[in-house]
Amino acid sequence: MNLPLEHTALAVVGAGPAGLCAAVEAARSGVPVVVLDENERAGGQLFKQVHRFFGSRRHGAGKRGYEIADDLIAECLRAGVDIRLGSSVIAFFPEGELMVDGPGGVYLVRPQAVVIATGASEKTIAFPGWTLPGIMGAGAAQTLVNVHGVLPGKRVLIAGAGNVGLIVSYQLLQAGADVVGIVEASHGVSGYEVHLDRVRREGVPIYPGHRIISARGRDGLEAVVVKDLRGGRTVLFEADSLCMAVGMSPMAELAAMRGCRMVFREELGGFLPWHDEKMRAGLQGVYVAGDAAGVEEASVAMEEGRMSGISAAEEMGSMKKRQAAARRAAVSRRLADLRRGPYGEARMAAKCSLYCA
């Protein structure tokens, strides 16, 4: 089968925060960049984030997620980046070609370099009744509420007390849902205090050391049975929706398809492509960034995207070595700052284990 073939300097797969930052860094250095994303809107998970971000102004502190996405998209367009939405990359061949299923049909792209910034997918847990209508990932609930303006249910139980579970709980409360509780299998809350305080102020009960046993219902979810792991008693929650915020896994299928070496790091979400501190994935012209390189925060994804864009521009001769080294050093300092503290130490150690290997 002869497919149309297109040549480009840099192809970025994924228009989330990592991909957009990679694209703008490379494009500003004079590299022609094409960004490919299967969604109809650029920004990745940012466009469904309606809460204000905190941290540094450089990473959008004080702005809502969709506003940060709009800023990054505008930066890319000013730099001349070609953003192609509704374009799914369905294959990454060993010869380096990408197969793309776009609005006009299937075609091939042969880039000099590729940044894989495909993000992460939601993990789930299986239990009797887990396929009942009304049970979904927390990201799906966010999409329903923040993008389509539809509540996933009136009485919602949240599984997972990490940042995602806490943020989604608060957003559901703002949208008018009754969050009947947050259950967490571990014996503590792993989310940031700022998010925890919000749901506590709203009176949402949190149940650490509790595990979902089963879900009940005829045509949809009606109740969830939860076990107290310390005392052994069971608790019945009446709910018509269960949102599972039980972690994310890197979407690294394209890297594996290309032949990148895959490694396992539990602290970063599971299997991911090996990469060095320059975000090089061990094969000529292949880079990774963001959650595809290990699940962390959006601000980390942005900086890893910038790192990969700088490295790709240097490799293609559009950025001098001294300039690239200085810009990477600045990014490395910001990444180190973002990974400081009790929430980032394990991820920093996991990343360092990749670089040292």
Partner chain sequence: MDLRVGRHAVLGEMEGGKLVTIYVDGVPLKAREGEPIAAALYAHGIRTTRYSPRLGEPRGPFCMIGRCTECAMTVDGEPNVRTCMTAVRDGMRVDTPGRPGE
Second form
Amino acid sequence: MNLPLEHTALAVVGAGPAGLCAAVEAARSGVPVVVLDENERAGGQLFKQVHRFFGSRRHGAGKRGYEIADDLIAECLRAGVDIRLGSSVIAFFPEGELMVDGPGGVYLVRPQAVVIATGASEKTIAFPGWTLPGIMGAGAAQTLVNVHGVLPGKRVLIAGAGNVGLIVSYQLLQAGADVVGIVEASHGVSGYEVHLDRVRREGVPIYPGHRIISARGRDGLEAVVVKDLRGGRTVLFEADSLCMAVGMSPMAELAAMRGCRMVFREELGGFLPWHDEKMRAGLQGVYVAGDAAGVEEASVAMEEGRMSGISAAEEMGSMKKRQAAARRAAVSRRLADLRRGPYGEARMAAKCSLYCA
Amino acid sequence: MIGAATAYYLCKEGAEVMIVEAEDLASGASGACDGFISLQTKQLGSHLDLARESAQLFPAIAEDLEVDIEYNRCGGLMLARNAEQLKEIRARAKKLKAAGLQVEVLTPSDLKERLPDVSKDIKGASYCEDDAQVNPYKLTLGMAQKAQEMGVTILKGCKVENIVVTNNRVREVNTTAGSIHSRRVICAAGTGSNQIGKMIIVDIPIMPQRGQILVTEARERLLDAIVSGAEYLGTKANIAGLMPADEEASKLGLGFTAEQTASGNILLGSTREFAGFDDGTTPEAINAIAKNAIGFLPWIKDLDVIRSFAGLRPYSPDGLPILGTVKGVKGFFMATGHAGDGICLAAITGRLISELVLDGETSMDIEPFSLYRFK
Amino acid sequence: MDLRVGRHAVLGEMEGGKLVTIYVDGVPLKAREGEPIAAALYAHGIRTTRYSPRLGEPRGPFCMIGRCTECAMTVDGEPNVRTCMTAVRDGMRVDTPGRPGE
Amino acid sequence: MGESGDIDEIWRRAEGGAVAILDCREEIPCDPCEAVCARGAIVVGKNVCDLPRYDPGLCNGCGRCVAICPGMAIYLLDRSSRDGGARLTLPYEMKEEIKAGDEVWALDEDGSPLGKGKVVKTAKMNKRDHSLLVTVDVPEEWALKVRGVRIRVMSIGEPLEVRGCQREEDHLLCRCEEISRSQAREYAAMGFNSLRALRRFSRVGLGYCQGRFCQAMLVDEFSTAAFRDREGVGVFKVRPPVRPVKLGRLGGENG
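Form predicted together with its partner chain structure, per the form predicted on its own context:
First the chain shown before, then all remaining chains and molecules of the complex.
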């Protein structure tokens, strides 16, 4: 074989909030850590978030997403973590090697342990016309606006009134687009009220109980037809962009390839690798964290990342059992706090169903 | 594939057939292979005879099935990388021709017409007009569907647990979905054949042989023929002069194959490895297949690989199928051990086994494929 | 049409990169060096990046992170280049695959 | 506004100068206001999801909570000016630039313009970005209604009513291979027992994107069509590479 092979203690796949926190925890206890990420920037989804985050101060609440990312990256670098960007992990073989497509070519890494923190991917819904140019994922719109400085359109309709739909709506307004409405198929708004308040005070109408029937346009989106599921009224929005914020699903292909058992949990976004409270995925040296282990929030991802980093460090003998147990207990407490309240309970229950299964 | 083909031919003759499938259609070797119907890579003699008969059946099958099986008589190329290989290929071409196959030997400049932008290192090739390609999944689906239309029941997700033999005759098949009374059982279980044989205390010497394949992005038509390298034949038929040069490639059983499917993807093969029932792809093989392919078709390096897969082929000790009956157990038939030739040989296997089951004799001599040739 | 944000409320000035020229189906277009091709096209209101091979339908960028492959175009003669992941260079030729009438 | 302080007390205190008004109504995990308040006027406590308890009596109107609140749910009210109006300080992070002296629209919580107000001053919210704290004078009766100030007010119009019943049309499910929903359903009706088998025969999810884009939707579709739970339907078998990669690179070429 002419592919270079490299050995390392811990490889973390994904430099988002979960991956960076995992790396920091492990590196601080003396474990050599390599973080691999396919993007040209570290921070995962954080670097396209220009809004201030909720959560507790520990998770950088009050800071904007990209600032939290910058802080985490700095922490990693201080701890001696080797962050490699532009490096897609294209395979995780059952024998334990990662195949990496990096700037210098394809190579293999054989780590003692791996944290899979690959995040989530956007879901979509299909309807006649959904393939028209101008229709895109809300995350795509966010990338376009906040990273590349280009609007997805002048008149934008948003599908989905969860946090992502609300946040992206606000960010589009901020950048100068008109948001002609937010349509939501279910009968309520599932995002935080504060996010909702912010778009409402910009005059964005919300349409709960409305389903997209079709999208129209010749060479690109011109209008979206929407049906009121209760009243039966059908309306047409003139729009040159439709952003779909209809949920995320864990992106854990590498775990599946490695041989982890995949389970389905609706509350956590769909199929995800089974794991325990220590974020162990059931196979020696394989850990998962963050959205890849069930879609939640950035603050949860950070704590799960820490948990996986602690567990990996302990199992590699770099952290004493008692110390690891104490740190894990603290993380567990914070996770429990984050999963309290009307938005967290269902996620908590779904996570518990994994731990107990 | 073999099961579906056999059922297809059986019910064409009016037989009442039930297929017991542990997983789903084409979930074994036929779900993880390319669509080569390659004649020039067959061993001279009965193996080639079988393949030729089979190849002739495909146009009619394509006509008969409702599913488009993407059958394409595109011809096949076998490329020689050095003088030694070319000599071997030339000698084989002569023999294949004598056996009635349409084969010609191409000089590098002739080859350029059939395969533009082939590597300058290629010293020549043989071209077989009779070689063709087909979509193996669609073929399996088409045959299974046609069979179902004619009354075949397919029990999917149903495992055979035991075969009841009394007075030296098959009586009953116990499955996870209950017992099936039948006086005739055909074992077309591919890599599971050994396990099935044990149920009637017969050793069917089949082991899984892994073949790995890379899939590229879809492109416009770039390959007009199915293509293989001489080492492919070497590792397949154990021909000393055609073995891979380096140790690693030999260990993997590496041989170059390339086929562009109807969907535009190029399938690049392949390996022949013994790794038990592990159907995973490996970094060694992915790297070796890629490197090897570039040696034949340098331009292919710029294509994106979007997937790899591996299939477990049912491999008998001499790489040839096991067809026929077993001694001492009436009503038990074998149609297995096709290794990498399952698709190519499916049609003829189905027809011959159906003849054997219904008439007790076959229109072609299948003695060379008897289980007892190994002893 | 100009869809560039320009000055962003939080981030400030967003138009980085040297102004360069790319050729989209032969037509010159100003772009910012280093930005993804797909973003440069969008900035000018060009949403269609390819026409689907079977149905000939127009398609545009959907994920902007290289997964959906809907933004694949022919770049400097190379087909199937994901333009949301490929940075603009001066003089680049970008062609829309499957454009009707070709 | 129980926990967010007694509104009458806030109103009274605002006569003496700026005082914060918290419009925080929902139990979500959030507590930066507590940390930033040097006077201890805002307390969230141990449970990060609890609503903040706010004591206006301790507030000195420094405005740091206004600048930090992720929900933009805090603003300052100052009624000390002699002409009887209300002076509000609100966070602002919209594209259109605002400066002292500008006439701006004052919007209520539904985005309806109450009328115009006059910008007294602007200050950068922090050193790290370009967002602003805008102080604006408005009539007293708007004091508790204004939630935002804008240079430009969106004018989007109403959606148009569409007459006639909308027929359920067919559409694509798999964009790469251009497989429609009805085609996929035809295959599903053939009785395959897993998404893997469905893919093999129908080619959904076998295109360039390898189903990374449509898998979740296909799982839903197939489980509905085949009356099976999603775990039973399963996921596609994942094979390397999970991202397209040039064959040359897999073969060991650099660059």
